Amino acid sequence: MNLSIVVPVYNEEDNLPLLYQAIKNAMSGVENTWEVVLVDDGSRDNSLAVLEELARQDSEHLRIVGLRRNFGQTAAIAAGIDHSVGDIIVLMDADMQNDPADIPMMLEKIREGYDLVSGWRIKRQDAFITRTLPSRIANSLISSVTGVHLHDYGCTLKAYRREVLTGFRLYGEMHRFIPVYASSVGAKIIELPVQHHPRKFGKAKYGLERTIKVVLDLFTVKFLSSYANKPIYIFGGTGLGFILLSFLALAYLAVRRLFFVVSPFSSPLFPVAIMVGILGFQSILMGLIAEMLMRTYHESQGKPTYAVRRMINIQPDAPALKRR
């Protein structure tokens, strides 16, 4: 197994030499061939210069990707994955709060047959009110909405088989939802306790505002993981709900008109019921359009609606495979 360690970097010049030495020490007893892909996400300090010097010292293992500006952690992770070559990909932060010494333990679980090994910072060394508490709330919310139960979605330290990272692109703050995408294609997931250290240099890049972004991204992830292949279920279900509410409201107005001689036009409920009914029909039509778009997406690019774990005695020149 070839191993790629992908590290997004933003204003971490003091931590980078320590990080490189820690990774080198952790990899000294590992049989895998390995590389470290460090992605400078438009740092404003001397991080890129430090990375260039480290790369000159160890051209065998270090790969540097410098982005033109600060695109965000998710984009930096995506760039690192795109420019890596390993069969196994480990993601981690550059702030030295993740410990590279945990990587061999995670690789052992990959060898046991797991597709994703997720780190769990049991003894988290962050401010409780601004970092730990919002993270716990977000983890509970994500687990309950997606059905993929992890204690620590926010821990960047995770190990993946490359095949569970293919087939989707990362946007916004979506990197924390990779386990959800992986689960949707049948990935075998395990969570392991990992070490977490206090930050020695620099300062945290995120605060409470990140929680809002996570909640908004959760809507997208839930839709893509549960309804991307059958959008009519959510649009049509919503539309039928609106139509049912409209029917009940109109029925109520009809009963008042027949038995209490109250004109339905005198009640504000009448135009509301009509509007809700129209919204219901529009929602169903949107679902049908989304179904057509989904089919165009899969059929125009030859993307299957399933994911294969392994094949036995299957010829790669089978007709359906050749068409792709």
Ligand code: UDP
Second form
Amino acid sequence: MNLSIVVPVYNEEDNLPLLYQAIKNAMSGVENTWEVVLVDDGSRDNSLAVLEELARQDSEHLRIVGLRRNFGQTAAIAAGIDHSVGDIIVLMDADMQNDPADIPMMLEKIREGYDLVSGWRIKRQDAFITRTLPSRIANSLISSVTGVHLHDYGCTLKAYRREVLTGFRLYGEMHRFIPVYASSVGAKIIELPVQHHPRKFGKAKYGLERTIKVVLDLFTVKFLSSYANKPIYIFGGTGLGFILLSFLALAYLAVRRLFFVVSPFSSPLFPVAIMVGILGFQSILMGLIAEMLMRTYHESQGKPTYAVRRMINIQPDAPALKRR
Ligand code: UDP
Ligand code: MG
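Can you give me the structure for the form predicted together with uridine-5'-diphosphate (UDP), which would complement the form predicted on its own we have just seen?
In what comes next, the whole complex appears, and the chain from above leads the way.
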């Protein structure tokens, strides 16, 4: 099995030579053939030139992708994955906060049969108030909403079997949610404590605002992982709830009219009940539109609604194999 280490790079000129050395040291005892795909995400410093020089020295292992402008860490990671060839993909940061020395241990877990090995920075070396604390809250929130319990979604250092990385595209800041997607197609996931070092060179690119983006992304991820194949359940469920509410309110007004002779039209509850009822119908109609969209998505791209782990004695002319 061969290995691709994918690293997004944005203004990390001083870290790159150290990173390369550290990866080389870590790989010296590993049997796998390996490559490092470094993606320059439109750096404004000399990162790209440094990368070019390194790639000249070690053309066997180093591949460089230079993006035209700064597209963000997630897009850079996606570019790196697309340009890599390994069966196993390790993602890590370029800033030497992750330690390549942890990679062999992660490969061991993949060899044992896990599909995803998630690094967990037990002793995190970042500012407590702006980074570590919000991240802890975000991790427990993501874990409880998605049902995929991990201590450290934000740790980039993770190892993946390539199969669990295909079939979806990474948008926005979503690389941290890969384990949720992977788990939704049945990946076996394990957590592994990894080292974390303070940043020595360059600046951290993010602050507190990222936590807000993460929370917003969580809505999308939860929706897509739980309801993408059955949107009518969530839209329709909400719709039916609204209609029931509306019905109860109208029934209450009707009872008042019949037994206490109070006109329903004098109560503000009346227009509210009508509105909630309309909202309910709207919501169900939206669910139907979503069902159509979902079918277009799957059928136009020939995407199956399932994921296969293993095939035994399957004939090569089975429709599922021809579709690829
Ligand atoms: N990065 C990137 N594009 C960006 C911002 C960051 O490729 O727009 C890279 C950066 O060079 C580093 C990794 O993403 O390798 C993580 O960035 P950083 O260390 O600033 O994030 P933190 O460790 O603070 O979460
Ligand atoms: Mg960092």
